[in-house]
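Here we start with a single chain on its own, the form predicted alone, put down as structure tokens.
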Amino acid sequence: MNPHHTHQSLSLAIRNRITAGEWPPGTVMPSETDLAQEYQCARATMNRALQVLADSGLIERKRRAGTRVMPLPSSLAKIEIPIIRHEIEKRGAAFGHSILMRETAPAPEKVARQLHLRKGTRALHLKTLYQSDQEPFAYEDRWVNIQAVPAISTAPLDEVSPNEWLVRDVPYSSGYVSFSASAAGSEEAAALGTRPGAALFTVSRTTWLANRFITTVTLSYRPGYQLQTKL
């Protein structure tokens, strides 16, 4: 046994395996028994993890059915992360997506709060156009917590956009969105092929994992586009 394991301890190490994407939501994930082994502790200690997960939403525990990591929450279904290549193709179009840039820095002020990390935390900072029949579709520039997601660092993102990884790969329980009217400043007109200025529908979103946040991203889309949605 390995006396210096908690219960927070392992409930910690497990979602970090989750947020990483080694079980994806739906998941079945390995019994407690097995986890116990893993980790040379308690069974009653891995019940105990297991159970802090279980009982921030998670994952999902039945008996013979085994634990799962919980499907992203129903609570976002009215709101949900559009993946931008299904957006383009739904139209008919042809999808592309180049990085822009690609840097590990430390968060800004206002960043480091979105995502609650400390000052001088370092952090994923993409730069990323997405395109429409190789005309400029949405500008996105995002944060992401490498902390709560380190499987991003090897990402191939050159080959599934920041997008469509995240929504894929990484659950999330919740977060915030706005939406918004902005004026194109220099750097998203350049990218957008517009003018600075110009009125450009934009949407802001921050991301969270239980007490874990993952992404904060500024979305601005090309003038004239239209956002559609069910009720």
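Hand over the structure of the form predicted together with the DNA; the form predicted alone is what we had up.
Coming up is the bare chain, nothing alongside it.
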């Protein structure tokens, strides 16, 4: 049999039949076996094609119950959170950063909770400004669990930004992320060259690696920043 059907082309074909309304939302589609026969391909191939659609949230698959078109599709967006330096350099600008503050201090309760530290444990507190062509780009307020990453105490953070240093030293960590809008505080406003109260796009992350909580960070971008994606 000629492999004229790739799982990609099958995926696309099925997707089109769904968007064309052939199987309305909530209805059950033909089984893998039937579809494979219709397209004259192996069931494994059709299986893979359907898995792609299931991953993208278009259909739902259950054993015995069959394949069902999702009744009310909620949009799934895949967002890539770039390393700031890459983001700036991609736009052809020069990247720079400056450490505005670096101290070891007892973690405030909120931070201690996020990093699973006992209240009052000392942690590294960093405030950093990221610049694009000398212009302020983003303001970062970060706490690092020294017990998990002792090496950061002696890291040359003036040369390698905290962001990148952590990515290099503790890659592949897991984390929580939240996106929100916040009003600029006086410090952020001064650093970003805007007025206090300005609307800033804010990304907060807490990351860990194998049960060791590494860092919690709040990143505020300069006014006008947008995070874009396709769905």
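Numbering follows the first chain given and starts at 1. Because the structure is a prediction, the values reported are computed rather than measured. Only the largest set of C-alpha atoms that superpose within 1.5 Å between the two forms is called the rigid core.
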Point to revise | Cα displacement of residue 24 between the two forms reaching 2 Å, rigid core superposed | key: yes
